[in-house]
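Presented as structure tokens, the chain that follows is alone, the form predicted alone.
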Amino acid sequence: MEIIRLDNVSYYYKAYNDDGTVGSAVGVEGVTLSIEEGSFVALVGHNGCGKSTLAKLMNGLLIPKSGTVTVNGLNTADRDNIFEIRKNVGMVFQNPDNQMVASIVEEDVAFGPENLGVPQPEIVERVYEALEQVGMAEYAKSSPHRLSGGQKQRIAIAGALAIRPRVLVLDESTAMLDPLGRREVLDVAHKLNVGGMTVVLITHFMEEVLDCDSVVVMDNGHVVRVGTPGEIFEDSSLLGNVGLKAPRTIALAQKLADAGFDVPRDQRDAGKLGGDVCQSLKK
């Protein structure tokens, strides 16, 4: 069952022409896309291709200029639906510091449900449930600003989880983190997905999409391809056209396979790839 649907959606930003007149720039154009409930979907593409615009359309932060966006059957263009839509779709953005609103972790996580008018006893329950989900319960009384980047982003995710959404959108949420911080955030995202939550991951780190159910490739505001990670990474011409590269291990596996080695073209584990090469040389 689909949880989010976009039908021929376009959104344009105000832009100024060289002569000073007001024009428009494409955010997204003619996008039709369906996201199934319980899936883990990655949106990829070069900077400015429309990924973040698409994310903001998914929870009503932006309203399409044409076409329709529905979340669990609710049209985002109907302002009466926005409250319910934003309860369904939680968002976490790129810079964790910009998402902190309180000086204590538990107060920060409580911000969302407080604004929804959730009764205080239930807020407490939601806060600690969310912190448990992201593995940060022991930091409930800590100051967010004393935490690492990965920990801060996990607190931001907890804040989104406290409103109990059905969809979690991570908009470049790992972009400013070191490899350990990125791993922490991705582990939480996959754990939530295993538990039934729909996850939409916007990223420019191709290694992060390897375990996704599907990958949506964007270019200049358009969706140019939807497929499994294996299908996307096998299409080298597509990746080249949109300025992306396959993860290093897969790219090497493909080159080795093309050179005649008996190795899986979609091998993502460097250690296993080395073993595959050794076995191929013995034959």
Contents of the next structure:
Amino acid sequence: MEIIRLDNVSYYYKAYNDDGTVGSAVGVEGVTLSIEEGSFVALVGHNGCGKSTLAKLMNGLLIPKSGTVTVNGLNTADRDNIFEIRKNVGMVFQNPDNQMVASIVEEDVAFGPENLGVPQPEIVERVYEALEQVGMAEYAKSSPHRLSGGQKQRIAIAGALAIRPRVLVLDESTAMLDPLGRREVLDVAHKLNVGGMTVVLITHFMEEVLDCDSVVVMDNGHVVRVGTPGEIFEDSSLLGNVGLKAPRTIALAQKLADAGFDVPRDQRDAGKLGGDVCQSLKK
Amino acid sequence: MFRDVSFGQYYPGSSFVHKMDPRIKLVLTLLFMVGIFFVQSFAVFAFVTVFLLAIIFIARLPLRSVLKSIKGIIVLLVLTSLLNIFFTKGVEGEEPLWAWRKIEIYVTGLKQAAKIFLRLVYLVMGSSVLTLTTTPVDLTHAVESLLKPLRVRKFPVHEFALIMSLTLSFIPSLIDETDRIIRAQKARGADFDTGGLIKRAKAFVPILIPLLVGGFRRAEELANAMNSRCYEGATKRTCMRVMKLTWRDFVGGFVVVAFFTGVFLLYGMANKWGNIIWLYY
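Since the one above is the form predicted alone, can you give the form predicted together with its partner chain too?
After this comes the whole thing, all chains and molecules, with the earlier chain placed first.
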């Protein structure tokens, strides 16, 4: 079943020209996309390609200038639907520091349910369940600014989870983190996905795309390709055109395979790739 | 540069005073601050001193941390004391203690200065007992809860409390950012430590502008994050934190109220029967 549907969606930003007149800049243009419930979708593209715009269109933070976005059958352009839509689509942004509304972890996570008017005992229940899901329950009483970037971002995810959404949109949520923090956040995202959550991961780190069900490649406001990670990485001319690169190990595996070695083209584990090469040489 | 700035001066602990309801503590502190102005004689000041020391002891606060709060008002203390010493005229027939040309110092002035000094010091010490035993978050909740009756008068209580709590939670990251900008500007050769006042003030412009711009960017992102989490103002909003009164609040409240009832009574008595000397001096 599809949970989010974008139909020929365009969004333009107001932009000031050099002579001071107001023009417009393309955010996204003519995007048609469908996201299936329970899937793990990655949105990739280099900076300014419109992926964050697309994310903000998915929960009504932005309303399309033309075309329609529907979440679970509800049109985001209808203001009456907006809270129902945001209850369904949780969103986590890039900078963890700018998403914290309280100076104690549990109170920050409680912000969403408090807004929804959830009765007090259930808020506590939701907060601890959400913190449990991201593995941060022991930090419930801490102050977020003492935590690492990855931990803060997990708190932000817990904040979104406490609303009990069906879709989690991670808008470049790993961009500011160190590799360890990125790993933490991705592990949580995958665990949630296994539990049935639809995840939309927006990123420009191609390594993060490997485990996704499908990859949406964007360039200049347009969706240029939708496919499985394997398909996308095979198409090196496509990636080159939009300024992206396949992960190094995969690129190497592809080159080795092209050179006649008997290795899988989508081998992502450098150690295993080494083993494959040895096996192939022995033959 | 700003590393050692700690906002709020909460001193973690689990004493009787720490465990009291922040609302009660806030109200009692206000009572204390008003009460101090009704203390007129040194004898009663002695009672207040013992009372305050007892509270500090029960709260298990190191006296030093409470006294540290006085540092902030030292200029004020010196100024008001000097003004009182030099400008208080003696009572009729009183000989000046010391005189030089037109400057005269009377015993009354010295007493007056000492009382004002004590009042200000106790005022600050009393309020710092509150901030030392209560987290800023708890204080925010207390303010919100106490201001609730104003909601009837269309006063935006919830918004006010939210602004307070957002301010508190953004202070650490703004301090970090300031630190970062200063280092970045220093790395480019900016000089903050030499030159006259105007030159130094000017040197801060390249810090303030990025900080301001960054502040707007943060505000925008925060607004998006809050919207995404279904924020729509105070309507139908619930709150996770429940504040419950316990026996501590009744005991603590009773003791403080009783003490200041005593102070108010003594004040009344002193005014009525000014001849009870120990109440007046």
